[in-house]
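Here's a solo chain for you in C-alpha cells, the form predicted alone.
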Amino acid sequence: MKFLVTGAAGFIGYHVSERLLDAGHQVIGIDNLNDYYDVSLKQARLERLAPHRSFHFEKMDIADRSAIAALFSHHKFARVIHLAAQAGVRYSIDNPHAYADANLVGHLNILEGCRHSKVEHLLYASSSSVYGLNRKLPFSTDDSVDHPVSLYAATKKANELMSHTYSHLYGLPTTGLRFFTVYGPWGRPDMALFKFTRAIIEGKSIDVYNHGQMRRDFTYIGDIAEAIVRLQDVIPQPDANWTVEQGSPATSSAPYRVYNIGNSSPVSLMEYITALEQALGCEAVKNMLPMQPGDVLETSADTQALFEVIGYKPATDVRQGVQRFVDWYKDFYRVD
C-alpha cells in the first residue's frame, strides 16, 4: 500500500517509516525539517531511509494548506500516519503560536486531505499529556481528559476532537495514539534521556526536576513502532449502539478510536537515571530542582484495549532500552 507518513524525519516517524518499508509498503514522507532541534539528526534519519526504492521524501510544512492539498491530489494514499507536530511541554509555555500552527492548523490540513482523498484510515499522534490533572492510575482511555496542564496537551486533545468530528461528518476512520514518554535510539535531543546522556559524557550536571520525585511510563521506540504498524490494519468501525451517556470516550457511533500506547510499568525518574548511569559506567552529578510548570507527577498506561485489538503491548524493560540508546548514541556521535 501507499502510505503518507508526516514527520518522517522525526523520532517516531523515522522508525515507523522504516518498519513500513521493510514490510514492502510504499512510503511518501514529509517533514518541514525545522530547527526545534538539531536538523542534522533529522537529515541523518532520512539518509537511512533514502536507500529504500519505495521511499520518497518531500520537504513540506503541514501548516501549508495549499501544499498539503496538492500533495493529496497528486498521490492516492491508502492510509496516513500523521506524526508531525510541534512537540515539547515546556517549549509550549514560551512559544504557544508554534503549537497553534503545527498542531491545530496542520492537523486540520491533514484531515481535509484525508477527507477529500477518501483515505481508508488516518492514524495520528496524540499524547499521554492529555490526561493532565487526572490522578486515577493507570490512565485509561475510558477516563475524561478535560483538564490539560499545558498548551501542548490542549492541542493534542483538540486533535482528538477534530478527528472525531471528521469521523462523524464524513465517515473518515481515525485512530488517535496516546504515546507515553517514548525513548530509544535516534531519540530527540530535547528529551531527558538524550540531555542526560550528553551531559554525563561531557562531565556536566543534569537537572532533575521535582527532586526526582516523579514516575513515568517510559516506552521503548521499537514497541511504539510495532504497535502503530499493527494498528494501521485495525480500521475503526461505527458502533450503532454507542451513546455518549453509556459509551467510552475512546469509541463512538462514528468510525473513531483512541488507544494508549505505553509500557504499563511506571519507573521512577531516579531509577531511570540509575539505568543510564549503569549503561554509561559513571555516576551523574545531579542538580535537584523544583517541579516545572506543565509537568505531572506520574503517568501509567492502561493498554488492555490495545492488546485486545492487536494482541500486543509494549514491554521492553527500561534498563534494556536505555542501554540500546546509549549504544546508539556512542556510535552515532563517535564517543569512546
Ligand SMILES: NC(=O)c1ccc[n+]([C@@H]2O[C@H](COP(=O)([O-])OP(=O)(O)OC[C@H]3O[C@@H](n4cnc5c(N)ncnc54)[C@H](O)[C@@H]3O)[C@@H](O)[C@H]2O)c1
The other form holds:
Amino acid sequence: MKFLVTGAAGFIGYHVSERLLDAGHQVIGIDNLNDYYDVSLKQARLERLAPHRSFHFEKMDIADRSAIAALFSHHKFARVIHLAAQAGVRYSIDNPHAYADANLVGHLNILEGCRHSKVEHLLYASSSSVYGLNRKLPFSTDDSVDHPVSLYAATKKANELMSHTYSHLYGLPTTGLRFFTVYGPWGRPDMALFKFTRAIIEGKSIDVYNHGQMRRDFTYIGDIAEAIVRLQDVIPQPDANWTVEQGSPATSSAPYRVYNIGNSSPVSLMEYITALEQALGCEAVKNMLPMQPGDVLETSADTQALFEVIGYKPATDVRQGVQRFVDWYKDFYRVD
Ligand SMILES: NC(=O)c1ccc[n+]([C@@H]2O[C@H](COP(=O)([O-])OP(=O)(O)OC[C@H]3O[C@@H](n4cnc5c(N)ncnc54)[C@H](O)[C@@H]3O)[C@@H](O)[C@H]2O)c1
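Got the form predicted alone; any chance of the form predicted together with this ligand too?
Now the full complex is given, and it begins with the chain already shown.
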C-alpha cells in the first residue's frame, strides 16, 4: 500500500516509516527539517531510510497549503500517518505561533488533502497532554479532555476535534493516537532521557523538575511503532447506535476513534534516572528544581480499548528500553 508519513525525519516518523518499508509498503515521507532540534539527527534518520527503494522523501512544510494540495493530487495514498508537528510542552510557552502554524494550519491541510483524495484511513498524533487537569488515573479515553494546561496540548485536542468534523462531514475514517512520553533509540534531543544522557556523559549536572516528584508512563518507541502499524489496518467504522449521552467520547456516529498508546505502568522520574545511571554505569549530579509551567504530575494510560482492537499493548520494561537508548547513543555519538 502507498503511505504518506508526515514528519518522516522525526523520531516516531522515522521508526514508523522503517516498519512500513520492512513490511513491503511504499512510503512517501515529508518533513520540513526545521531546526527545533539538531537537523543533522533528522538527516541521519533519513539516510537510514534512503536505501529502501520504496521510500521517497520530499522536503515540505505541512503549513504550505498549495504544496500539500499538490502532493495529494500527485499521489493516491491509501493511508496517511500524520506525525509532523511542533512538539514539546515547554517550548510552547515562548513560541505559541509555531504551534498554530504546524499543528492547526498544518493539520487542516492534511485533513483537506485526505478529504479530496479519499484517503482510506488517516492516523494522526495526539498526546497524553490532552488530559491536562484530569487527576483520575489511569487516563481513559472516556475521560473529559477539556482542560489542557499548555498550548501544545490545546492544539492536540484541537486536532481531535477537527478530525471529528471531517469524519462526520465527509466520512473520512480518522484515528487519533494519544502517545505517552515516547523514548528510545533515535530519540529527541529536547526530551529528558537524551538531555540527561548527554549531561551525565559530559560530567554536567541534570535538571530534575518538581524535585523528582513526577510519574510518567514512559513508552518505548518500538512498542509505539508496533501499535501504529497494527492500527493502520483497523479502519474506524461509524457506530449507528452512538449518542453523545451514552457513547464514549473516543468513538462516534462518524468513523472516528481515539486511542491511548502508553505503557500503562507509570515509573517515577527518579526510577527513570536510576535506570539511566545503571545503563551508563555512573551516577548523575542532580540539580533539584521546582515544577515547570505546563507540566503535569503524573501520566498513566488505560490501554484496554487499544488491546481490544489490536491484541497488543506497549509493555517494554523501562530498564531494557533505557539500556537500548544508551547503546544507540554511544554508538551514534561514538562515546566509549
Ligand atoms: N515523542 C513523544 O513523547 C510524543 C508524545 C506525544 C505526542 N507526540 C507527537 O507525536 C508526533 C511525532 O513526535 P516526535 O517525537 O517524533 O517529534 P519530532 O519533532 O522528532 O518529529 C516531528 C517531525 O515533524 C517535522 N515538522 C515539524 N513541523 C513541521 C511542518 N510544519 N511541516 C513539516 N514537517 C514538520 C519536524 O521537522 C520533525 O522531524 C508529534 O505530533 C508529537 O506532537 C510525541
